[in-house]
Structure formats: C-alpha cells, structure tokens
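A single chain comes next, written as structure tokens; it is the form predicted on its own.
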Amino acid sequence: MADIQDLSKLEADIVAAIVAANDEATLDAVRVAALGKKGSVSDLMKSLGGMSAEERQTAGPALNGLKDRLTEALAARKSALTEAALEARLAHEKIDVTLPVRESAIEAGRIHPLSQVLDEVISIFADMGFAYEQGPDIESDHYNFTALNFPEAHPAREMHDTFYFEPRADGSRLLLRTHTSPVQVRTMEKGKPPFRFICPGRTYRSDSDQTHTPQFHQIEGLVIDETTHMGHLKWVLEEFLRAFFEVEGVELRMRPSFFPFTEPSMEVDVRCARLGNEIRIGEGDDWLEILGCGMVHPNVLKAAGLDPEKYQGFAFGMGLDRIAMLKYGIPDLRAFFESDLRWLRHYGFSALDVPSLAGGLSS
C-alpha cells in the first residue's frame, strides 16, 4: 500500500509542522491533525484492518512506531512553549524588591480621635469601677429637661437652643437630646442604688464656630449611694484627668456656679501653662475651665423615684470633643465632622493603637 510506504514523509511533515508551532494552540490544532480520531495518522490505523497477516506484521510495527515518535515529539515541544511562556512571563511581571511595600489596610487604616479619646475615657472609669449606660439620642421634654429640675421658663427650653420635632397629637414634643443627662434618670429608675457610670454619646444643640457644632459628644458620670460626698468627687475628676493628659498630677479650682440638676454646683478649671497656641495641663500659672460637676440635686432623685433623704450623689460631665481638642493639639472643632481623609491620616490612630492604662493611653 502506498500510504503505508510512504510513512517517512508523512512523518517529516507532521514534524516539521510541529516545531513551526509557536503556541500551544497550534500545536494543539497538529496534534488533532495527525492523532485525532480522524487525523492523518489515525486513518492509517484504521486500515490495518483490511490487511493481510503478512502486511499487518509489517505496517503495525511501523506504524505504532510512527505514532510514538509524533506523541514524544509532541510532548517535547509542548514542555518547551510552556517553559518559553514562563520565561516570558517572568521578565514581564519581575518585581522590583528596592521598591517600597504597599501597607496593608490594618496599617493605612485609621481610628477617628474622637473614637479613640472615647475608648480612653472608658479604660480610665472602668478602672475606677464605672459602668458604661447609654440611652435614645431623640428624648421626651420630660427626661430632657422636667426630669432634671429645669423650671418651664428655663432658656434651654427655648428653640434658639434646642432641635426640636412636630408637635404630636396631644401637644408634647420630641427633641433631639441637648445633653446626656437623661441617661441618669432612665438608668437610676431602672435599677437601684448605688450607681456609679458614665454615660458618653451624641447630643445636639443649635450652635455653629470653631468650638461649637450643632452634633457634638459629651460624657457624663454618676455616683449615687448613702455616703457620698464632694470629697470623693474632687478625687475622682483629679484621677481621671491626670491618666486622660497623662501627667504625674493635676491642679483644680473649683468655682461656685448653677446646673439645674446639681446644688451645690461647680465649674472647674485645671492649672495649666499656655505656650503660644500649646496648652500644657498640670503646669505653669494659668487656668483653664474643663468640665462642670456637683451634688445632684434632690428633685432628680425623687424624679428618679429615690429618698434624698436616704440617698446622695455626685454627678459631672464634659465635652469628648472638647477634651480631644486639648489633648492632641487640634484647633478647630468642625474639622471633626467633615470626613477629610488628609485630617483623618494626620490626626487618626493606628487601628491596632488600643488604648490602656497598663500600656499607655496613647503610646
């Protein structure tokens, strides 16, 4: 048979058309060609069957010869596209190791400070033995103001200072809160002496200028039980302040002043040195005012449905804001609040920066 003899040739052009393949594609596309089930070399495997035992003896070994050599053939010129293409790759896709590494997000993350001055505050009080309340930002008059002794003509009623809802349909009207007080009375009724926590969140009052904003932060504390006293208030606002600003003591001046929910009431003032626009707390012959504070008052109690004649307390609060501020050197409180990420990378903290006395508040 003439194809049978002519196998030399056909297997130099398979051959030939296997090394002229310059992808595994076309390699593929020879491979079919030849040892598929209708390829070239196939079809003369296919006709061993019509012939005789004496040229069976002849053309099968020549052709499973064939088919053998192709198949290695194949296979080598495979292994050498596949090695050409890595190579090819990798001079492409080579890194340069002198270049600098791309942070991950854990590292380019970054904690607001006011998230990070409230987690400071927490560590501080739950080492004194504070529990952590929190309560609705949108309140009732009565929790807001009436709960804790404001007269009806009290000017922080007013809308000037208060956001207001629609009057409902009996009159009364939501607000958004204007303090955190209001999480003292929820939590002193349900529950029973003594007390002692803070209370931080959101409040909202009218007011926009560099240390004002409509949204802002405050904490509260508050301690009620049968024995204390203005002494224990005095120690707690020294300790607190002196791990806050992270110094060996602080200095306080206490001046007379009015709460509605306190008598007696106090501002207080920390001694602290000013060096140009630098405020450094516990030092130097200046005075700042840092928080309010006093004895709370006996109608809050009995508004809390407690004895005053039984039960006393101390109550203070501040601005998280405020003190944030003074801490970390940041000048305008507004900046707070308008999502810049340049601000955010300057001030912000490291995600993994958490907070402790034992380690360091902001170390």
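Positions refer to the first chain, counted from 1. Just so it is clear, the structure is predicted and the values come from calculations on it, not from any experiment. First, how it differs from the form predicted together with ligand DAH.
- Hinge assignment between these two forms, options K190, K94, L275, M295: the residue at the boundary between rigid parts is K94.
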Second form
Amino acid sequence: MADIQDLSKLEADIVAAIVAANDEATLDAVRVAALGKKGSVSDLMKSLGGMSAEERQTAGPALNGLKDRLTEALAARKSALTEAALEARLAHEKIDVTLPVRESAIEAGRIHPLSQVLDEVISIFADMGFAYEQGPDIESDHYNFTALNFPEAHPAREMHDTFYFEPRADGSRLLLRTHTSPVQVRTMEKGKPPFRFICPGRTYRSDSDQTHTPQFHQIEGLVIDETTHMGHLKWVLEEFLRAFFEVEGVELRMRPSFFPFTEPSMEVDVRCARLGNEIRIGEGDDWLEILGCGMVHPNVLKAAGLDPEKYQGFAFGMGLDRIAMLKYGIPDLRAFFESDLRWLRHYGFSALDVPSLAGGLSS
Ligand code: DAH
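Swap state to the form predicted together with ligand DAH from the form predicted on its own:
Following is the full complex, with the preceding chain placed first.
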C-alpha cells in the first residue's frame, strides 16, 4: 500500500490536472485516469482487499477521503467549465437590440404614383359600371386617325406630332398611337352595343418639356347606347372628378372645343385656386383644363359598323400623368420616367395601400 506521502503526491498531481483541464473532454480524461475502472485511485481501492485489518483501518478512510475530494474537485471544475462556455456563447451570440430593424421588401418598395392613380381611376369607373378595355400601342393610320373622322391631309393630323414607322411595301405607315381614342373604334368593332368602358394606356407624341414627355398616358372613356346624352356625360365627369380629387364641391365648366371624333366637342375645366406653385381643386376663382369630351361623331359610329340613326353616346379622354401631377402636387412630368429612387420614395405609395372607394382612395 502506498504511504500517506505517496497519496498526497497522487492527490496533488490529479488536482493539478483537474485545474489545468480547459475543456470538458480533457477533464473527463482526468476523471477516467483517476476514478475510472482502471484509474489510479480505483486501483488503490482494490488493493484494500489484500490488506490486514489494521492497515485497512487507516488506508480505508484515507482513500475514501481522497476519492470524495477528487469527485468534488471534478464536479466543481466541470461546473466552472460549463459556466465559462455559456459566458463565451452569450458574449459571442449577443445581438444589439438597439439597431434599427431593416425594412422588409414589401415595406421598402414603392408603387409608382402613376400606377396608384391608374388603380384609383379604374376603381372609380368600375364602381360606375365601366368595363376595362385595351388596344395596341402600335397603330395603323386608319384607327388612329381615319376611323376617328380625321379627314385625309387634315391639319389635326399634324397637331399630334406623330411618331411614324418606315413605310411598308404598300406605302402605308404604322405609327405609335398619339391618343387612346383608337380603342373606341376597335372595341366597338368587336362587340355589340350598349358599350360602357374605359381604356387607359400608353400614348406617344414627339414632344418634351416640363409637362410633356414623348411617351405619356391617357385614359379614354366611351358610353354608347340608344339614349345616352350630354347630361349623362356631365354627371359621369362630375362624379369622377369629385371621387378622384376627393373634394365634395368640385365644380366643372364646359367650354366648346373641337375634336374630329366628337360633335359637339368640349373641353372641361375644374374650379381651382392657384397659390404660388400649389393648385387647389374645388376652391378659388381660377379654372384648370382637365380633359376633352363630346358626343361621339356619327362618322365614328359608322366607321365602327354602328348605325348612327340608332346609336349615340359620349366619349372623353384625359391625361393620366397630368391628373396624377395635379392630385399629388408633382411639379415635373419628366421625373415620372427617370426611375430616381429618391423621387419614388418621396412620391411613391406603399404596396399595401390599395385604393378603393370603400376604403378611401388615397388614405
Ligand atoms: N384624343 C384626344 C387627345 O388626345 C382627347 C379626347 C378628346 C378624347 C375628346 C376623347 C374626346 O374621347 O371625346 O387630345
């Protein structure tokens, strides 16, 4: 049997190894080497059996004491290591909750004011029972002019600053539509009266300044049946402008005008106040031109295959960009097409702001 000195040396060595163990695996190896089945302390315990009774009386308590102290030291070291590991993890994985939360894509993205205004216009007219129609951007001279009662070589054709394509073999030239009015004829041709629809879309003219861009947007409206008259036209426009500008007291003024495809033709102004650069709709003593309209010319009905003795109705057309600028106080049309993110963040709308008459158009 090892004497007391040997025992204390053994204890000192094992305790040193315990203290030096820097991770749980090393510590466990120290435990197995001392207290495992073939460990140094276990070996000594086994030797108790071969001792005399007196020897065992001193060696027994000494070895048991050693075993208890080592077990305790191992447990203490183990819990110290666990705690240190937890501390390290906490320090490493900590997050700074004071950092600003990054916006999700749906919050950061913006709907272009033009898209928003188009949705507003569509929801207002849908509420009045207007269907939605579309036509091609590339048009023939027939649909853009002739079927709309523009006489050949009439100066009104020149007024439109048309973009023409190269002449085809037969000499005819396609063009980029200068207005959405051709969709009137296209839609009447393919359907049967009564008609009540709007057709928004891209339009093109060779023109560029603060309020004109070569590509812009219009919205056309058409109502044809056997009885529709100018009173209906006025009511529809009043309803539309009141809902769109979200002011109860919108006041209209109809001025006689000229368009080849309507007779009579009118331009519609809304009452407004001009305060410096700002325009307020529905108050003040000024007037602002907002759209063109009239009763559809018999020649247009004929061109679309309808009998003008039987059918009649009204049409109107307005610039979508223009009413967007007016409603949302946007001073320069060209910015609509520049894709400047700072501009979009300022004038754009949240993707979750879906306009509806029930929910409020722009609230
Ligand atoms: N097409 C016309 C333009 O671009 C606008 C217009 C005026 C359309 C009167 C109409 C209308 O339907 O009746 O200048």
